Structure formats: structure tokens, C-alpha cells
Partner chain sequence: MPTVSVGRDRLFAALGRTYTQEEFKALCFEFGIELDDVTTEKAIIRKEKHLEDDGEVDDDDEVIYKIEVAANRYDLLCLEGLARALRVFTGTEGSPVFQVSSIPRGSILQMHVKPETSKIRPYVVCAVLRGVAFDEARYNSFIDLQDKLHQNICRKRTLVAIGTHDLDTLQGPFSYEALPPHEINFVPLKQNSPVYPVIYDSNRTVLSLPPIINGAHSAITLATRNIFIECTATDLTKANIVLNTMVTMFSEYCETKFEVEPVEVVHYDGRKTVYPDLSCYKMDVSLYDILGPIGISQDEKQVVCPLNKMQLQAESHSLKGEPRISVSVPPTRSDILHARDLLEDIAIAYGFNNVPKSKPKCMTIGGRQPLNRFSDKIHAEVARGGYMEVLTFILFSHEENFDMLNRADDKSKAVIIANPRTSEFEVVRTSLMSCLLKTLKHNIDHPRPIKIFEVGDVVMLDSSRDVGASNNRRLAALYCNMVSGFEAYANLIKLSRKLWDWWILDSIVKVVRAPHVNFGENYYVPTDEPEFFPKRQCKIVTSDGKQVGYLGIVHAEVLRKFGIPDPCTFVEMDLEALL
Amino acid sequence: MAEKSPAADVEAGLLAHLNSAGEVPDSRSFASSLGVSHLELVGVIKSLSAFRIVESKDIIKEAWVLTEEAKGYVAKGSPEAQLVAAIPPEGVSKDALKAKLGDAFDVGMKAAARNKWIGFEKGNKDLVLRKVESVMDELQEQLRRLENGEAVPDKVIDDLKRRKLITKEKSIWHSLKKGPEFVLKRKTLATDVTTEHLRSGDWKDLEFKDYNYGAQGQPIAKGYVQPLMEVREAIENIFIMMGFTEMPTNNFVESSFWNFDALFQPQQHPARDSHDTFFLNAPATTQQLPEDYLEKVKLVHQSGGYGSKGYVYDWKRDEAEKNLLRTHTTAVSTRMLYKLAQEKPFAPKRYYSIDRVFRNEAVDRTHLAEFHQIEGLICDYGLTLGDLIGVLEDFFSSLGMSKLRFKPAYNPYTEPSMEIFSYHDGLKKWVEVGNSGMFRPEMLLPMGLPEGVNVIAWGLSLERPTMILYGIDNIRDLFGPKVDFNLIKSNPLCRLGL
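Coordinates for the sequence given above, by itself, in the form predicted together with the partner chain:
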């Protein structure tokens, strides 16, 4: 048990008194009867009142109290009386008086002169003479009366106030009686369960203090994950559940050949303009391209083949060699499909990736120069548009988007191409959520994939569904150096795919 504190003694005394006398009319006098300060008693009263063991009534009174200076005058007399008392019958020099009286000298001289209690020798202003035998120290008397709580005329109060000898003070004390929960000795309530309680077994007898469940605790130091990465993980899991293998996308620098030409994207296509794509000064061009394949790509652009008319233009190797920051992860898909085409016999694949792509675009609320692309594709014999729609329904319903419809669209490397729309219950409208299609034969056949093998693919950005999910309307609040740490800290669990 804790050592008995002085407060416990005070509490015991108070409760014993209340038990016998029934009340305490004035806490101040009760404190002095116990020999403790009023402040100490008030602490105990507050604690007991909180548990309604005592009932306390506040008594508030405003009263004039003496300043430290005035208290000195009550003890030693007013400065003027002190001054007169210090003058011997033969008189005394100002300097000697000053030395004797200290701080009281200036005030005392002025007041004594005003009362005509002192005078000066003619021709010698330095020698102070006493002009009265004895003085009646009125100031001392008034201060003493005030201190004793006796009545003092208002005029005197004003005078004392002016001389800064008194100040008004509010004093609070209490009258006490038994409260509804009165006990002679209260039980100590435990706040926490300690090892000691468990070991000694006294938890059986303990009564616990009520707990404030609404109180804010100290924040604990924990780690946090960026919301965009949370969503990425959830989508990754959906792909893996659907049997997709991740593609290696850790190559931001790509050649125009793999980013555009191999995808049957003509060299004059607007996406290849410098205001859409980041081209590079270093490394400016690619050093190696697969020559056999390049020749086939060139021909299909220039003069067609594989059942196609081709674009019929003068294909330039220089354009294909220009390096860039990849504009889509489909550049990686193209490398993967080319690699797959070289493996015999053909085996079907499902591939996915989620990684960064780059566009030389003006940055605003919905556009960034770099963002994440989600891409999925399936490569096999005999795949159909119906298969694509079926896979998209599986994929998007895992993301909570089960109502889909499809709009014809144009994309140089997919045919047919479908924009994917999902009905958003909150926004009450159809919103575009991605793009999809079947890769063109002009893209697949030059790689060496067998006739009859189709690739169905789709893509979307990671940022847009995340923004819709978390209700963020400015993409810069989600990705980049300006993201607020508080957003990362307050981010709820990502429940996609649950």
C-alpha cells in the first residue's frame, strides 16, 4: 500500500468532523484548526466532491488586502511616524536620516512636512528639526483596522489605493456538509492493473476507477504505407488470383522501336510528337535492335503483309532508334510477346504489370507527367472479344465495378478497341475506367507468333481508380512530393478484392 500522505490525514480529519458535526461552515477556519493551508484542504475537498462524498458550496468574497509595503507600516509605523521618531531633540542631518530610514525616507519627509511635524533650521536646510512632541499615526491605525476587517471610510480607501497600499482580492472558501455518498473512510480506486496486483492477488479486492474511453491517447510511433501502393498491392493480388504473371517493367528508358514501331504505331503518329513524349539527350539513341524482327516490322509498316495493306510510307530506322521514357508499359508487353514468340512450342500466357509511364504533358488536377499504368493481357490460340469482355467483368468486379459497358474506340495497335465504362453509383453516371482491345495481327505476326494466336489486353491508370476510391480530386494530393503526410497517416485500409 502507498505511504499515508498528508492529504489522507486531512481527508480523514475532515470526514471525521463532518461525521460528528455534520457541517463545516468555513473551510478557512477549518483549515487552520487542522493546521494545514487552505489550499491543501481545497485539494481534498475537490477530490471528495467529485465522488459526492461531501457537498461543497462556494463562498466568494471580495476584500481589500494590504500590500507587502502596507504590512510593513502596520508593524513599524507609517514612514512619517518612523521619520519623526528617528529625529533626536537636537535635530539630525538629512543624510543621517536617509541612512537610518532607507526606502521610507522620501515618502516620510513629504508626509511629515505636509503634517507640519518637522521643520528646518533657518539658513541650514540640511538639518531636520522635530516640531511636535509625539505624533498620532493615523495611517498605521487605518491599515490596522482594514487588516482586522473593520470599517474604513471610502475617502481613506481611495487614499490608500492611490498610495498603492491596498489591493482588492477575491477570496473563495467553502461551506461543507455531507454528500449523498458520504463515508467515513473512502476506498482507494485503482487506475491500472500492475504486475504487483497480479502477484499479490489484491486485484480481487480492488475497485477500479472509471475509465474515460473517449480520451485521446498519446499517438504511437508506427509506420505507414502510401495509399497508392496499398491499392497497387490489392490489384496485384487480383491479377495473381486470376493466374497472371508479373512482367519485368524496371526499364523506364525505352527505344521508339519497342515503344511504338513494334506496336504497328506509324512514325507520323501524333503520340510520337515531342509535346507528348519525353525524348532523351543522353542516351539519345538505342544501340541494339533485333535485326531480323526489325526488318519484318519495317516491311509491315511500309508495304504491309500478313493480310494487311500496311501504312505505305517510307519507314525510317532513325526514328525507331530514338530513345524515350516509355509512354506505356505496353512497350514491355511487346518485348515479352516477342520473347514468347521465340519459344517453341507456343505456350499460352497471362501477363500483368503495374508501373510508371511518362507523358510530356502539362501537369494539372488530373494529369501528371508520370503515373502508374495497370496492364493485363492474355495470349493464346482462339481468344475472342467475348473472352475479353468476360475477363474484364471478372477483373473489374473484383475492384467493385460490376456494371460495365463498352464503347468502340481507336488505338493504333488494337483492333477491335473498346473503351471500358463503369456505372458509378456515387456519381450516378457512367465513367470511363480503362481501355482494352485485341492486338492487331500486324503487331503479332511479325514477332513470329503462330497464326490463330490472339492477344486480348486492357489497361488503366492506377491513380484514377484510387482517386475515386478515396474521394481525392487532385492527383497531386495522391502522388508526388506535395502529398500531405496527414493523408498518408489517415488513409483507411484498402478493401479492394476483399
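Given the form predicted together with the partner chain, state the structure of the form predicted alone.
Chain alone follows, minus partners and molecules.
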């Protein structure tokens, strides 16, 4: 026959007591009477409560308890009292006291000096003298009172906390009484039918534990979509529904020619300064540029053409050959338009891209040196500013932004240019959401695009709409090394609409 487990003895003792006395007012005292730990009794209480055999009520109390250091002071006295007791009438050296008291020496010296219990021989600061015959160890007495559960003044509590001699501890115990299903000895319920039960036939007399059909199953191991990727996919679907084709954006490193010069952006423009752009040290330059096209770009910069006066300056090839981390995905748009211009006959196109760009900017709540840019463009005959506004209204309404305003702006490579604003119902104000415009002839015609072909384009960051949709007010919580993975796990699937 198997031995009874200690838990079974505790359960039997508890049920017998409840059967005779009707209640247990304090589980701590009852655990002591049984000679078991309170933790062991709590395990039995939880098991019996689950079957409604007993009813348990939690009793919670916060109390100050002594640290191990403080318990030592209760036994041996406070450091200052120990120090005074260790000083003979003729005095003693600091080194001798330190060897005798150990860690208590420094604390004891300061406290004893503050209480004016000790002094030093004139001309010999190393010799410690007693200034009192005896001392009353108030600290030891205060700690004893606290250990015994007696009340002490708040000022004393504050002083003991400051000296890190006490900590606040939460105590939880239980009061118990009979439950609606109380029995003096509970029957062990079977959880499974075994081959032995079937062989012996005793399965007919078994009582089975009820199945909990409302219990949760094991959590399913699964991945989570990063908010930026969620919004990116939704925006990509909008572009695809509008008939756009994705541009290849795998070149993070770009030449200044494609990033700036081909866009009719002058070489003295502030954006081309190292304070705004990350230039590469190795390889610092590129030689792989289309020579015929480069000469046309150089000419339109220096002396104009196609109805323009140009910028009238000495254009330098060395500047155009500098490698950098692309500052916008418009560098990709430039390459695609140049490639399109070489295809004969010309065919209208709609392109989009969503990828990383890099700016030498100070990092704060709304700016990063690395972020994502969304860009869309349409290339066709006879496009006008009205077409651009119409496409923007279709695009942004799909994002849930139907209230739009447009403000005239300046870009080196678009004319006319417009900033795009949307009314944010939550913020109760108009918020800038993007930039747009029509690419200038000085940019398009040197590529070889036919006369009468226009390009309308717009761009915005991916981070801004994502932050609004997910209620994030710091961009560093969304993208970068400080992202909280619990934020990703706990957020519901994003539904577009501001």
C-alpha cells in the first residue's frame, strides 16, 4: 500500500478541524499548529477551493520587515553601540576597531561621532576615545519593537528606510470555512480509463473528473506583422488596384548624378551638402554614367534649353560622380524614366516604389536618419495639374483621407509643385501628408521622352501614416533598435482609415 503523502495529511487535518470547529480564522496560525509551512497549506487550500469543498477569503496586509543587516543589529546591537562597547577606557586605534567590527566600523564611526559618543586624542586622529560611560541603544530598541509588531513613529520609519534596515512586505493569508460541497474526506476522481480499469471491470464504479470545455488551449506559436510592413502592404495593394507597376529599389547606394543632377537639381543646392547627405568613402565615386545623357544634363544646367535659361554655373562632373546613400526614391524614378525614354515607340506607364532612404538628420521623436518613402508617378501625353489632383484624391481617399487641401510649393525638379494636407479628425487640424508636382521639361526632355509627354508624381513617408494609424507618437518606437516587440504582438491588425 502506498504511503500517504504529506499533502494528504495536511488536507485530512484541515478538513477534520473544519468539521469540528467550522472555520479557520488565520491560515498562518493553523499551518504552525500542523507543523507545516504556510506555503504547503496554501497549496491544499487552493485544491480544496477548486472543488468548492472549502471557501477561502484572502487577508492582505502590508508590514515593515527587518533586513538581514537589521536582524544582526537586533542580536548584537547597533554599529554605533558595538563600536563604543569595543573602545577601552584608554582608547583604541582605528585599525584595531576596524579589524574587530568589520563592515559595521564605517557606519558605527559616523553614527557614534554624530551622537558625540566618541572623540579623538588631540594631535592623534588615529586614536579613538570614549566620551560617554554607557549608551542607550535606541536603534536596537526600535528594531526590536518593529520586529514584535509594535507601532513606531513615522519619523523612526523614515530613518530606518534611509538606512535601508527595513523593507515593506505584503503578507497574504486566508480565513476558511466549509464550502457547499464540504466532505470530511474527498474521493479521488479519475481522469482517464486505463487498461487495468477495463480488465478488472472497476471502471463501472469510478467517478470521473469533469471536463472543462471552457478552458483555453495552449497558445499557438505564430509570427506577427511589423506595423510598417502591415501599412506598406495595404498601400502596395492600393497602387496595384490603380494599375501601377513597382519599380526596382534595390540600390541603396546611388550616384549624385541620378540622385540630384538628372533631376535638374543644381550642384550648389543645400541638400547636396554633407550636413544633409551621407556620402561614401569607398567607393567614393562612380564612372558608370551614360555619356550622351550626361552631356545633355550638363548643358541644361549650365546654359539651359527646352525653354529654360538653366542655372548658369560651371557644372562639374566630379560632383556628379560622388556616391551617396540615396536621399529619396526619386533617384529610382529618374532611372526608370530614362529607361522608358529609350524604348520605342513610347508607351504610357504608371510606376510606384516603397523603400528606404537616408538623410543626415538629427534623430528625434518625428525624424530618423533612415526611413521609408512612398512614391508614385504617371507618365503619359497631355497630363495636367488637374490630372494630378484627381489621382491624389483617389489615392488618399483609399487611405481614408478624403479631406484634402493643396498648397503651392517649390521643388527644383517639379513645376508646378504642391504640398498635400489632410484634415486629421483626431488632432482637429490640417496635417501635411505629402509632396507632389509635375516633372520639369529640363528633366524629362534630355532623357529623350517625346514632346508633349508629361509626368505627374507624388511622395510621402511610410512612417507618418503608420504612426497615426497605430497611435504611436515617437518614430523610434516604430522603426529601429528601440522597437518594443510587445507593441507589435498586442496591436490588432491595422485597418486603414484615419
